[in-house]
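Only one chain is shown below, in structure tokens, and it's the form predicted on its own.
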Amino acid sequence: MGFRLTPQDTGFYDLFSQSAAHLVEGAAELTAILGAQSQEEREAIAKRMDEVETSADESTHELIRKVNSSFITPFDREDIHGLASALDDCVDHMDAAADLVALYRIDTFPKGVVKQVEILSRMAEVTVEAMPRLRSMKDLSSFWIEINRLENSADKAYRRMLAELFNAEGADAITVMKHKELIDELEAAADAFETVAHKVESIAVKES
């Protein structure tokens, strides 16, 4: 990392960690909604997920406000904005998935959905663990390598679920539509985590 003549505002690192913590909360609610036993429970979990998404939005806005009000930033302002938005996108897609479960009253899930949510939970954990390392920009390569590995697993699971969904004999068209929307959102969430990893990798390369 290049030598700096001016001090950095280290509060950004805490805000990134705070923002990433919402990913774990969101993944936990997504896991919970898969195990819900009633429509009322699903709706309650979806409401909690909405609250997580609102908190994530607030964290993103706080980061952007700090960028706009700070004379010195730890790295490029555009990169801070991009990483903050990418983290928020992960929560948005998990929130959308939980919302679909409640709105569509989905009480049975395609084979593979549980595995997909387990992958998202692991992605969230790995991302939270990586955020404090932005401070030193060290030991981050293991983060994006693991996220890429997990995203590849998510892609394979997604393709398998699609194939099984469309190849099922006698499947109800409405149910197929509902299930496809759900697994599309889970895939979008996995892609969003990979975008976070790409943003971190780009920042690390610039700052090294």
The other form holds:
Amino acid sequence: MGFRLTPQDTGFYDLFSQSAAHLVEGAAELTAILGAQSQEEREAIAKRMDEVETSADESTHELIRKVNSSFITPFDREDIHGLASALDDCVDHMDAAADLVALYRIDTFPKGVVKQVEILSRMAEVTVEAMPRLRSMKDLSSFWIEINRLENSADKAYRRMLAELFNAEGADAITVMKHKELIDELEAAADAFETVAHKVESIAVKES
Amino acid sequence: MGFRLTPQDTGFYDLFSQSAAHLVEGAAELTAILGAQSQEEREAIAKRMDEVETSADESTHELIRKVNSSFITPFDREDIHGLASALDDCVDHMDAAADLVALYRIDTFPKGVVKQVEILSRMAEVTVEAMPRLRSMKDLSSFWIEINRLENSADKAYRRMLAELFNAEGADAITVMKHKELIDELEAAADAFETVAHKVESIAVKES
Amino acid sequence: MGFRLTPQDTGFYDLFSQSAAHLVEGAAELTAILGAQSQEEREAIAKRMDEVETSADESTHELIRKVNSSFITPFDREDIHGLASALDDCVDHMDAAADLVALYRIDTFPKGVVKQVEILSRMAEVTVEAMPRLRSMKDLSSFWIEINRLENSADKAYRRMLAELFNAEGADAITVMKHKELIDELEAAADAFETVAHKVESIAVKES
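Form predicted in complex with a further copy of the same chain structure, per the form predicted on its own context:
Below is the whole assembly, all chains and molecules, this chain first.
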């Protein structure tokens, strides 16, 4: 392929892919925690999720160090920083959700939670698949369109759950509070994926 | 008035007025939802409020597109962006409040809510009246002084309501949660109007 | 020490010390409110805390006015602004916590609250001690290391309290809500101190 002026750029794309891979791991732990059979198991999963979050943090810091020390970057420094932070936020919210399950000892879930986590898993998959396409900046629109579609359905599921949660007859108020915090955190994770999609879209528009 | 170097500037002022007009529409829907007689009516109003919010979003995007594509702008690009976003936030919080009423099926309101919405209506009116004065940058101080005064009284009403809500004898906890979220959202709307006033003040100070 | 080119710089360091002194005053009021014997006393303390917050606000505004009007500043304008705001946020959260105690008429506290306030008091002390060292930029690392250590222990205390609060048998839901808001606000104060430490660290790294 001839002489490359910017051999160091390779690293950025790999680091974005690595960052996104943590999202898939995080979504898998969330799926696991919903099916856990005991508080011990839930705590063990929340702990593994903390490790995923720590690794994701390290990927983000590596990206930021790289952007600060590189003379040439594949796209705007600020955009790299923004996308790295947005990916990190997705993991943070998934981690916080798993944490709430263990901390609040939540052992039964409002039924919509499974749907929320399925949507997050799908969001993680399409994100990890999109990252290598940052190199060519091609075929990225299908990524943000799909994320927006998923976010819309996450939003609908979330609102339906809120209505059910707050209008259930004879619900226990403390359980309502716990469930509200959990579904809020999962909704924040879905919103964070939408922010990732917006960042990718704005980078693609600029660079095209 | 002679030759104008920047004929395109007209559009900005009109777009700000248009944006602010949505605030008055939003406040009217909020007033309506408090007086609604049935859940059906509340849902219909929340839906109309969503349409107001969508139109407000379109005005904001038009302003931002205009600022990005204009060679000359009437004042700092960043300030136009900031003011447009601040106006948009007001509508967003009013929309979220109407939404909560419908979603949580709130049919009785803590009495201070009427006061909160009256203050928001007045804030919307003084804001829409102030927008055309951005052109001359004259007589704007009465705008931010009035908004600050209104925000202070909104804040007092809000705090009194919180104290009443949490200290009422024998209150139902789930109702307390619903009311807390509603009055928080209305208070956030009042704060958003204060941000609009701050933005206008800082633009006026710079340009004077 | 010879001729000083930037005599006006002195003011900045003094203003930072003055700003940080309000943190110690705020922490003392928080300690006092936990030991108060009546609602009247709690309201009086919350009022004194409001005055601390007002003074802190004035220090922040003085710093910002100074940075805007000075030709030469001891370090980046943006960094001065950022550190001033971060110090201000600490007081704001402590003030909000005292306010909640009075507003919600909280007369018994979850036991971890004393621990949270002790940590905040220690954070305030090490912050006020660190401010004069901004002048030489020496020996600041012990400051941010200590704040990070304290924030970690605040975080552990906070999480333990949340678990206890939400898993207590037969708890009153409205009391849980009040306590949750209070401990959240105290945790936000601890996070705000960590932000101060991060700002100081990044200034020290840049200037070294």
